[in-house]
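The data below hold one chain only, encoded as structure tokens and taken in the form predicted alone.
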Amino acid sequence: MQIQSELNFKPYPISNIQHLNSNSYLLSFQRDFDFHAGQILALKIADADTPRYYSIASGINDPQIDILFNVKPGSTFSPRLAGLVPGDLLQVSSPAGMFLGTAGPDIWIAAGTGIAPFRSMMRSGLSNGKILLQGASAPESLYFAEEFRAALGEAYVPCLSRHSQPGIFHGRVTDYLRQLDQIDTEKTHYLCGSAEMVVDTRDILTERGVPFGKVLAEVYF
């Protein structure tokens, strides 16, 4: 995700922060701005911080902004973000980005915290006709699984790479795509996850006949 050279920030008090698993959190604050489903925000804690971009994980009509994030090894920012408590101030930019949801019958493919923009799209009323492949290493990292299952039914396909569980595909999202007899080459495929996941998934899709222009990606670093 590219950082803009000039950003305007405004302080918002944290309203809640949930510890989801060993290194993942969902941070929330009340909003006073509009955004498009799929957009991102730059965050800082102190004025001197280098801005970090995170996808919005809430719907366009939700009263709060939700930010899903991992504490990354070697990071100097994410541990501080995880250490915030309700009432602490977070510096937030205006929304940016063009990884935008549509009302069309698209296919969503996510891994890890890359599920965030698709939750925003789903909660914004854009889940009709969608198929979602969600990859994670463990069940506790299938973020928002129950919400997606309720919204999408059988069109929600969770994939676990390191655990075997009834009703869940055992393997990565790339393994799931490789074993499909047919891939819909007419639909737009939205990818969000690590650079490795995005590159591998794009290669599989284009090799199976999906036009490059129908593969849209947001990379998480």
Ligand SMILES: Cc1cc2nc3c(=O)[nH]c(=O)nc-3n(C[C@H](O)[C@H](O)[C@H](O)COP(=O)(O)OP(=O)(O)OC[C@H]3O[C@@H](n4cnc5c(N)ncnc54)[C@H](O)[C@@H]3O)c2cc1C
The other form holds:
Amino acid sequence: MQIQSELNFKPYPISNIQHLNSNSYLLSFQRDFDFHAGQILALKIADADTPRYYSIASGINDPQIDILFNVKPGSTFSPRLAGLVPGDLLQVSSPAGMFLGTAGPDIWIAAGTGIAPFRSMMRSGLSNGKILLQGASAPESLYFAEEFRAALGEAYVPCLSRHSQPGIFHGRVTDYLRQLDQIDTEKTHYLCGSAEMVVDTRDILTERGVPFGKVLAEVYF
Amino acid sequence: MILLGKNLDELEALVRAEEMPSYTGMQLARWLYGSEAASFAEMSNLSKQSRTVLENKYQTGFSEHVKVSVSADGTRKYLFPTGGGRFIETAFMPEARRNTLCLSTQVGCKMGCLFCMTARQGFQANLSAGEIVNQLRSLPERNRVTNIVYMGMGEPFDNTEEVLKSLEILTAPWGFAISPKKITVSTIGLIPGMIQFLEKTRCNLAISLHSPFDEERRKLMPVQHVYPIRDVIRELIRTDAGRQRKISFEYILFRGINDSDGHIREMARLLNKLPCRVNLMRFHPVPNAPLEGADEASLVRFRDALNAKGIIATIRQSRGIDIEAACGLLSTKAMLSK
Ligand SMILES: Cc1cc2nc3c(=O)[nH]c(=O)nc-3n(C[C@H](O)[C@H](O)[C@H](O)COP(=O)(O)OP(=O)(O)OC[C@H]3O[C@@H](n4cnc5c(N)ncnc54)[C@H](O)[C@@H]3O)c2cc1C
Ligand code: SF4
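Output the structure of the form predicted in complex with the ligand; the preceding block shows the form predicted alone.
So here's everything in the complex, that chain up top.
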């Protein structure tokens, strides 16, 4: 892992930018570096920008890097990211971060764009024996749902908080966990998303007997 | 427009734009930060015309507390309102030889530390420099404060720009003129903000350590996935920060978690190249946190073992336990009761 003062940025031309829904995008560029599933990149557009971190959403064998991001109202960097077009240059750091996927039978829990590292892990061959809870407000924000359904089958549990749809749990991932009769206290739970989601989910898990040492979280601060 | 939180350059630009005499900028700074004046009307050396312009177009930004809880040990915990019906906490801790003020920098926090009550509020807003310095300016005991610590709600380096501006106002001769040696900013180790802080201020730095082991710290503090403590320390050594200011590490001792001999050895290894000290802290349980504080004997043993390894360690006195001293508890309750 490189430390902040040593983060090397290199320009990469954007190959594609897909508008997924009203405020979410999938940005891609061809890579010439290796990384571990679950790692992050710091991104800048201009040299003077304060870098922001984004999880890599593509697999370790994919030729391109995918970044899933959303534009938050009142924010400054992500709207500029959303304004880029293919051919524009993006300053990309070397891969960093320690929220790494394992081959074990872990439980993945994500909300919103927090699904990104799990997509990387899935596409990197780490989905065997995994259970995934994916939370979103609306169906169009259940990013990569078809890929996850194909890879995980019944072990893929989508949750929609603001829409009810047949076959999909109605509520947040925390509501889903609360209504379970039993929670697996042996497996490691990997959480990714906002601090609020992480803290609420971690509280439920530890209250229900999961040792805190079996809960690992990536917080999108 | 609110004036509290503006630095001298900004006040001078403002008085120029209002076609007031140029020295009014300095006068305003003195009234805002070095006086007891509660309104523009009380700023008696400004011309009547200037005062009228200020009253019509600007607000001072002074904001009184809405609640205070007083502990048996004299600690007073104030609840200050901020924008959007939100609340922040400020603690005034009088002691025999000094009186410390503990400031908040955000409403809630995004960092999700396992042992923290503020984390359970989620993140709601960054405080402006004005809202940060108001916690001193509008404090009833403001003239008794000798030391300031940024250890209240929020992570200071997730709001770096406003925090640095507040430090400029607290330390500048035209501001509160407090020595940077009397101010300590506490962080969990967000490296980019920390580097800016080291470059731009001479204030002291405290870093929340809580475990010297990577895996364990990741479970207590998710930030370790992004900014491992080893990298934070390397950055401090690289910038020679320990010789320019006091650096301390905060360590809450949790029973059976981070209180072993192995932890002592690893802390000694981690910190041996950095002039610093360790503050051992008692844990005051917060609802739902699956952690227990270590007992007094463990604290003393841990301190003595660190000292024997050449690391200066002290046990921090707990303050205001009877008034919900766990950072964030009071404001969480205020928020939930709304
Ligand atoms: C480990 C990690 C992984 C992440 N992965 C993703 C992801 O895959 N997809 C995604 O959508 N989001 C992700 N995020 C969140 C992302 O980094 C941005 O915070 C988010 O996109 C909002 O950015 P913004 O610039 O638009 O918002 P802004 O409100 O402009 O900024 C967001 C944050 O950036 C910092 N910041 C802003 N300005 C400054 C400054 N001048 N100096 C210092 N810091 C400043 C502050 O911490 C601020 O809270 C991740 C965050 C982390 C920590
Ligand atoms: S300990 Fe500090 S950084 Fe961590 S969640 Fe609490 S307020 Fe935020």
